[in-house]
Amino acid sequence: MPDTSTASAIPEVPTIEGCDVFVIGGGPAGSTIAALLAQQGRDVVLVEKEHHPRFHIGESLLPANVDLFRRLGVHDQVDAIGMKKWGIEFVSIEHAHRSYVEFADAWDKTMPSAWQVRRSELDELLFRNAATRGARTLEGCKVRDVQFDDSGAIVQAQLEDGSRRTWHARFVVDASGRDTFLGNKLKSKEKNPEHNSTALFGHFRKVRRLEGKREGNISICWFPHGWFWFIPLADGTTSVGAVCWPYYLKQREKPLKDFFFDTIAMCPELADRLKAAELVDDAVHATGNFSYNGTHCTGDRYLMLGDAFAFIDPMFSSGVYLAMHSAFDGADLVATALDRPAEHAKARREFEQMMRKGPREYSWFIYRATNPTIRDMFMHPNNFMRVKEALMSLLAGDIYGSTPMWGGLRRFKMLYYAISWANAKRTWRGWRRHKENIRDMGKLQGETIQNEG
């Protein structure tokens, strides 16, 4: 008889599964590109480290999202879970009035509305759609390592029960969001030196909302240490968050819930809307280190989408749109890499330019959002030389099409600089305050902090 006494000591060789494309992250970017590539007939594996539905912020969508949902075949499903959003309300403690703008006032009148959505519902909807389109989806699966070779990459992942699975993929897509899996591995992630903010947020019931058509609009409310979002959701709850400078959150000497309500009190209009409200699950969250960039987002066998490449302050609700748009263009790039490798280098250069365009265009306004000049311009919107139409086109997400809005945006910026020059002392004080506000205060203790009270 053969000797089998040492058989158990022989290490088991892991089974390596094959696929065309491996997608890390089941959020809007990952689920979108997985659905598109699967529809092309490619073998796509899409993994998500958590289980849907899972909590996420970023609940306000842009009108430019609407066409992307339609092209994915999920427009009606999103409409069923969404709260219709026709425009934006601006609230400033330094102005007696409130300002209202509508997306229908944009240069292109065909994108008049979007939705507010619970991200747990939207993300699950998109993830299930990817499976319906043919992607192999797996939840509770955390990618541990990616090693590239001449023909693709070896991807190692771990499931919740501790078991491991290994794939060899011809191409890897990083849609891991703020986990920035490949950005960390390749050391391509860089802190944004021009903006540094933190956020604390919660969900409320029994909130006083705007009336009529404006009920679903997002409200942007300035306060001395930053700005608030106020996002009504279809289930009756309202998402409220304060995006503030790090020094302010570092001053906290009381439970997070109490600190949050003290912050809300600094904006009287918002405090009045919440005076009879109830905090859902008695939970307040905090997150820090908002803004970062990547040195690059593509390689021979990989690309990074959405927040896996760059993250900017969410003031203009651009996150989901930029992620999904990058997924549509990313699907074309992957197809080029796999089917027409001779064209891949040129396609990569064009993709890199596209990925920088969105954050760049929004960031000019974000960096100045708390500046008194910009605040005055938002509180007194004027369509002189069509600058309001151009601004609303930007806020609607119409930045990748052929809408001739760029001249209007240049004129808006010229007006900004002219007003700033005419108010030189105020501008200087604002610039100095901004430099002081964005100073690095160190990382918050934990990415998400539940209410300690």
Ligand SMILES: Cc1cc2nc3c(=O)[nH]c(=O)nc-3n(C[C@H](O)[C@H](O)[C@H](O)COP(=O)(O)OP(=O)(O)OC[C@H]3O[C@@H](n4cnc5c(N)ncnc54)[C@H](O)[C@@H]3O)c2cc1C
Given for the second form:
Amino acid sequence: MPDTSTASAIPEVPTIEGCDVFVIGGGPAGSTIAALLAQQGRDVVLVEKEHHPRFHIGESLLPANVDLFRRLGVHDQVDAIGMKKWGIEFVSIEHAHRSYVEFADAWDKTMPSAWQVRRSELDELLFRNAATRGARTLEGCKVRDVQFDDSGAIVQAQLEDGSRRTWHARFVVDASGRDTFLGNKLKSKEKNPEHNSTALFGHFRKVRRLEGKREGNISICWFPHGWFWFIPLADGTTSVGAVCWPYYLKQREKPLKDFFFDTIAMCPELADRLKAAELVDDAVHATGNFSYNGTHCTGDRYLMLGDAFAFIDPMFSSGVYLAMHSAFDGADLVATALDRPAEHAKARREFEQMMRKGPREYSWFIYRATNPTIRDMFMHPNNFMRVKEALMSLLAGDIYGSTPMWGGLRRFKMLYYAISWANAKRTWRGWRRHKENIRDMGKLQGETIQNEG
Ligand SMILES: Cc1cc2nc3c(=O)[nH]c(=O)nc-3n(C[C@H](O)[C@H](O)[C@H](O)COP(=O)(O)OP(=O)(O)OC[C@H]3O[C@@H](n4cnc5c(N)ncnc54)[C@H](O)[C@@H]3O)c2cc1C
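Switch from the form predicted on its own, shown above, to the form predicted together with the ligand and output its structure.
After this comes the whole thing, all chains and molecules, with the earlier chain placed first.
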């Protein structure tokens, strides 16, 4: 008979599984880097705490993303679920006309369109693609802890039945989005002092859309407390959201749905398009304060991608592109860390710079987006000294390539300063209003509201 007395006295040691790279989070950033690294022949584990298809907001893509889909081998799949987006419509309650701009008018004319997508579909497609390329994928698996050591990290995750799994990874990629898993652990996440906004959104059927080629365009509609997005999806549903200043959401005394409809009524053009509309599932969502940066995004054995590092206001629909672009560059950085450690320090510095560039370039516009001068310039786009072409390149996401549009963007900014100077009183009032708008309101009701009907 075997002696069980000693066996029961020994504490259970968790099985530690091994892998080269452990990726936390199966959104666009995580699924992209997992696919690329698995394709290089590395042993990659990609875990997602939810199950695909899962809801996510952020449905408007940029033309620069198209090439990334092509390089990932999923271009045709995205095309099949997407609504073609050729440009942007700007609507302002202070202007009688509407302004239309097209990506085909950018400096580089070879990226004229993108898509609007349901994120549940896009994110599932990217996640499954990572598995097809060889990554070991796991859903319903939430990472609880990461402890770094000289040879990598021990990662602990919890499954839905409460059981735990432990891995030893040579490298960890944090792509946990706004959960900012490593940012919280390392206390490297900082609130952006220059910007502060919140969002209310819902999906509608039977909405009046733009006609013809413009049907799939995104509309940006300013209103007194922020701006709206209007994003037409391929199945006939339209996503409508208000990005508003925290003080405005704080004033809410009504159920979220009534408050959202009151907000829509402040933008007559939008209200008119939604006159006969039905709110899908009777659901309005809210999300609280959302602008932050990380102090850094790389370490000896880790890197942070996409929203896990920084989040900026979604006015220019840059989030998915910045997340996926960071994954492409991140895959090179991981390869350097694992294969050519002597070059890692230099590669880290370059990666850190790249990660700051995107948020920085868009933020200049975001901080001024409700300023009357910028609004006038967007409502009367003018290609004087190629400034419109340069602006359209930025709006297309063409910021990491070799397109020589930076001089044009500088001229755009100089024009902005000249017009602001010439309208000094209005500029001063706009600046004061911006400071008031972004004041810290503490924790918002909106941060706790999800799926309130
Ligand atoms: C209101 C709003 C509107 C937006 N509109 C747009 C838009 O129109 N266009 C655009 O491009 N972007 C938009 N964005 C931004 C865009 O959604 C994000 O930038 C993008 O999703 C970032 O991708 P990501 O892969 O970094 O993170 P995510 O897409 O958030 O993916 C992170 C994943 O990690 C998982 N996860 C988190 N923690 C763990 C854990 N501990 N263990 C396992 N898994 C975990 C999450 O479940 C999630 O699936 C918007 C954002 C907001 C808030």
